[in-house]
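The data below hold one chain only, encoded as structure tokens and taken in the form predicted on its own.
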Amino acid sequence: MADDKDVLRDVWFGRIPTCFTLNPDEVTEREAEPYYLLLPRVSYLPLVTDKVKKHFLKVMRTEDVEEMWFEHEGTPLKWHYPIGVLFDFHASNTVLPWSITVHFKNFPDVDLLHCPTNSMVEAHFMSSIKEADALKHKSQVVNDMQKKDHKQLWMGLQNDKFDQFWAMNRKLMEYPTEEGGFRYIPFRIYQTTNDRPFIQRLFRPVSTEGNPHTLFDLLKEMCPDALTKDGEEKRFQVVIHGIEPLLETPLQWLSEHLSHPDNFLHICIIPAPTD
């Protein structure tokens, strides 16, 4: 891949200061101080909110503890989205810290899949990376690799070690110099305002001709909307890892440098702030 080992950096060490505090209607013995963290953006909230579980369990009775979830002003927290694009759907245009509010009881079946252990995190990313490698590689990539290569991808991400999973994952941001890019570029896109929430499809980084694709190609394929026509007011930001890149930037370089760690493309499109 080309490195740019500062961009991959940055992406990686994000950070997005965020408040917890206790849903009221839980039953506490004392009343409940909120938690401060500092959020990685690459990472899953199951991962990383173990000492937010246990600062609120000081005050909770043990029969009134279920399992822990979190919403955004009433709208619950997908786990097994990165916690960037998370804060980038639902809170981009907030004031930080970001508030999040915990609570232990009335799990919302409908809108989140149950997390008992990280073993669920770590089989939801490897199938993530898997999948992104089947649009990448055929496969090839993820399926030379041993299980220990697998297992180095998954701590690196989850004891934050940044050199220990690139030194993995450079692998599957390969390409031969002559394809000019992967076979497809992984990518989902998320929109606030629109009868298709979630969009997948299949996007090659190359044109035909043998010409770059940008990221306004994609959006103009996969979501036109989104796009500010000529003397429109701006209606939408488009979002990657909490910037706007710029639309005439080449996919292949985003997905080299911007993607999740599970290999990723993660695009949020929301109304854009109208003060």
Contents of the next structure:
Amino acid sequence: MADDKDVLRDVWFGRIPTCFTLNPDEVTEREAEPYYLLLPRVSYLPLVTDKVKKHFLKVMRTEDVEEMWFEHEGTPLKWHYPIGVLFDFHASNTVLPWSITVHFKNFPDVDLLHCPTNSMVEAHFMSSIKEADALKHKSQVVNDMQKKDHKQLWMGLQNDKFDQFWAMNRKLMEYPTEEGGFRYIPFRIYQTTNDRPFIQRLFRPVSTEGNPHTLFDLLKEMCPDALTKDGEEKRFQVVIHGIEPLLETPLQWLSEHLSHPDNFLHICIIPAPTD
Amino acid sequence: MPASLLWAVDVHGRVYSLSSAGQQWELGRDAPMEFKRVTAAQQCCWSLGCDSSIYLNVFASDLPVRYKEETYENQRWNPVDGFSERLLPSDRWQWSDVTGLQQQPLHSFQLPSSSWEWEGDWYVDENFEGEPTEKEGWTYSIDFPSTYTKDKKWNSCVRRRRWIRYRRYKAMDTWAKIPSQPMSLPDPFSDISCGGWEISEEPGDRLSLWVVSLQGKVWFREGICHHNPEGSSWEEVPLPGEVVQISCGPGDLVWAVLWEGKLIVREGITRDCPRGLSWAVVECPSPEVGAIHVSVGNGVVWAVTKDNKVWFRRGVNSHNPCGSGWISMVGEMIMISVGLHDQVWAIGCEDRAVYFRQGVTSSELSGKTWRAISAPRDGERSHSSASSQQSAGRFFSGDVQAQSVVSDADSDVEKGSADGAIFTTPEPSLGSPTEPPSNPAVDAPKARIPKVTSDSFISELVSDRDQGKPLKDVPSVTPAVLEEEVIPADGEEIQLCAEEALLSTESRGGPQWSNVDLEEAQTGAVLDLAETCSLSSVTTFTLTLEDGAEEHPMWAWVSGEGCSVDSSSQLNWFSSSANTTSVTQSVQSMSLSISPAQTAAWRRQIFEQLSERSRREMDDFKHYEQAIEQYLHAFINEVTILVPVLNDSKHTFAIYTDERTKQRWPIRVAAATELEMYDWLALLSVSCCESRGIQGPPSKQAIWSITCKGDIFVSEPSPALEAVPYPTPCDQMFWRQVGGHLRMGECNSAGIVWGIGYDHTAWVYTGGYGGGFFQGLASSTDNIYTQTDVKSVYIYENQRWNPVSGYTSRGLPTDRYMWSNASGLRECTKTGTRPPSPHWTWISDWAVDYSVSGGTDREGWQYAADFPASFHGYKTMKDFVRRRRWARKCKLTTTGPWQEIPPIPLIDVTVLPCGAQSSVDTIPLWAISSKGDVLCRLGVSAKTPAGSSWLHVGTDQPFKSISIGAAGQVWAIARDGSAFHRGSVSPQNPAGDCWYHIPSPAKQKLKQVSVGRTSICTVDENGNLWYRQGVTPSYPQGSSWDHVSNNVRKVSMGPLDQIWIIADKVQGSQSLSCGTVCHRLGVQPVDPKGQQWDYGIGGGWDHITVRGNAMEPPRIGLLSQKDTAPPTSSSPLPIGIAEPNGTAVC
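Please supply the coordinates for the form predicted together with the partner chain, as a counterpart to the form predicted on its own shown previously.
What follows is the whole complex; the chain from before opens it.
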């Protein structure tokens, strides 16, 4: 039987095969070949697309190049969501490789945040970690860390160093045993049926009676529609890291093992495939 | 650690010494008379003769004690005579000291005592601030006093020149009487103690000698220093009472015993005031008996009371010289001597044997047990075995037992139980002291059982109890049992315990307690003895004990102040070689992560789905490129060097290939533990060597280099390394590490390699390989020895002046840290600063360092207008900040193929680069001592690389660098930055005859020299490399200095005239490396300065020596190239330097 640690590795080393194609409207000097890449699920697009940019810039004139952005089947991809979340939410049941269109102009200011440098990503990533720790430990753990410890988390993610990242992230995942879990579970639920970007509310890992909350308890509270009622056909999939955990899975365990590096448990609720 | 001597006087007044490496006491045969007491330093020994005079024995050294007398001859110009000795009435004396205030004609100089002799006659100094003067040595000025120049100008009205004459201390290795002072002759002396050498700037430079007169007065000997070993005069030190005995530690501790048994402590002893300021009184351990003897070390005080009990003073240090409390120790002694490293010797009260305190470490200053030194005296070898066994066995075992009982009793008290069962531990066989010494065979071996007892435990137990409380009711009953007891808070309980112990054993009728009776019976006798001692403590033993002395030596006095041993030393002083090296096997704890049976459905689901996800999303796309590059790699056969990079938090090593050397961007590999790191290093190192077919010791041609961490690397040169025009690129050289720790080294092509450690210790290469962390196959089985090194860590205390409170540690918000490193950028506190790496351990406390360039005031402060600025050693109106440097020594112990060459510490060494014809031919080797003396080593050959002895070569000023060329040409750099050439050095006259002064390049102070086959290169303090132009066999001094390059830290010239340097900064494509090995390209007979630099390994390299590489490059390449394809040979641009960092050097 595998160890829980292997889950962390599997989560970290999850890769999505991706095919980047240049938007045909872009002006090029010659035809651009598609570019194939394995994208880490837990990373962010700006961190892993240097090669993509380099590849397409070869065929572009510099004056035609503005900020690069990505789109999948007409939907602009938000760089500040983890890549795995973008894929699960937008492309779960499509054919691999994931097809992403690369744009260099007409940046959709309404849909996307600008990302001039990777330090934007770092700031976003660190603020997510801090927010998560505020929920988990009243920020005590993250505040006790030194600047270099924060840097270690970020560098671990940026350079895809599992050990480096987890040597530090371990501390963020600790909790007093007598309390049975974090203060609140940092989670975000993404739904296709809703205009809100995601649901994020306070939710404890243990019920007032002392029973561990499960994924089911969370969904019942946050979006009961996502649950399949008795006798009803399954309408929605609850996807985390490309898998559908059983609803009886304890929420605390999920938070410890299936959170993204930003320490949030990203849950995608997507329509079940019809056939 | 070099051998040093333990001194002792037996009851007949004969002086013996015991070497820390020896096995028997050597009689000092040339003693003019019987001695009462001796006190030794490392370089000399003082003694008190039976005539109550003081004698000095300066140990012979290859380095003579010389003193330079100098006087100035002053002249004034007048229109009639020109310059003449007719001076104006207001002028200085015609012969004067440098200030002109003191009249000093040549004939006024007298030898201070009969122990001195003149080296030669007076002569004129023709060297003026590093520049040679005109023949007569005159320097000119407008008027006295003023600045002088060596050139005569139109307005030069006065001139002066310096006369020099050396005198030499000749009474080496003999007992020379210190002449008594005619005027205030102190009355006869009764005690003597020397120490204080560690409070001076250079250890061993200055010595404090304290003596006690029969009338109880204390005298301090003024002016004892290296070049004046006898000192100059006696100064009386005022006292609060009559002193019977005094002890001076190596640092600033001085304690004395008053006649009535109290102790006094000298306070206010500093570098500027070695005599101290005042006395403080310390109550003796037991007021009823009073102290009779005291001995102090660096941070410890041991005392003996009149009842022969031994006491240890807790909490003694420089800041609190009085300490905080007494701890009673086991053993009955008549005197105690604390030596270097706070090691302790004593003379037993009953048997008069010399005991050594075992297990004294910096963390456990009170040690563990007494152990009798059983070395035979010289001349009694015939029955040495019997006597040694006897003395080892006697009395000693009794101590062990008593001690063990006490410790048990203590623990019993601690636990608050009175369980008698605990007293059953002593085995009957240990109680053998009641047996007569006629049974040594049984006795001796048991006595040597190194029983670990609990002094340390006691010191923990009694943290700070009221010292005024006497041990009134305790020792009267069972003194022997409780002698190690600390003054008890509740004596009754302990007494109860002791009695119960007696009862319980008596009831068992075991013989093991009979020693209690014995000790009691002895007490009376001992007290008598003590009485005698106290009244006339200096009389030597009468001959009534002659009989006993025949059986085993009866000692009266021991002095360990000059004996450098510590708890880890291997001593052969004890009759059996009880080797205590404990083989500690480090067993790595295996942490097995055992996962519990995790059978929950939800968990299984997640595992399965994750695997399924991996299959789905990744299996078919393995050929896709990874978005983030993961793996660094280096092929084993491309690795050029593995460098350990150890600091407090990380155990890493760097891997270089030639490409990575170019980039200055190694792969850094971290390991979880130091052990693991060294495992990896050793494994990888073996693999790298194997892939290159390198094994065994380095060859004679090997190139040696040393990093700033003291790690030693060696590279086997390929024949093409010095080829012109296509040499092997420097970055392709393969370096492997050799065990040991050095600061610099020098080799030659006969395989002679010498090194110098950070503590200036000289080491010679033994021909082995490995050591350090290299074990097994990577290390030779023999020729590996322990090597130690000591260096200082410096931190700075910074302060800013404010109008309210003066200088305080409150700086401006923009200021540097108030405790910082030299640059001020990093905070370095006393408590937070750690040794450079885990290999180093502290061996001293923080102390103000006065030897800072720029000078300091009396408290070590240097002043400046603001941070950062140049500091000066005195305060002016404009100075708003000050700083002072604190130093703390740390020590490293490792192993390597190196053997120590005691005793003279060196700062530079050089060997003739070429090999000799046969292995017994002597090879010239020169060195500079840490004091700047030039030395020539005799007896060095390929067979005996260590040589035999030093020959001192006189100089007029201290030197700092030296080098000898292939033809025996010797060049040296003096401390004033000028160069010297030694004339007429030949095999017949290995030390040559005289120095020729070579001025340094204009406005530059030279700091290092290296001589190859014919080329001579020097480096100045601004990093310029200079080549000596115009050197011919008939004119070996050459004509001028040619600039070769800047950015140079050090140069090494080889026997092929190849030039290698350590460059200051080299820019690679990825990063900058400081301290880089560079090779001069294009060096040919027609172009000895070469063309440009090729860059090799770098990043913290400190030293290189290429003087072993005499391999001529293959000529074929050059010829065939000329034959076949003459390329565009206008500028022979060698390959391998096409990197974009060519601007960094030159």
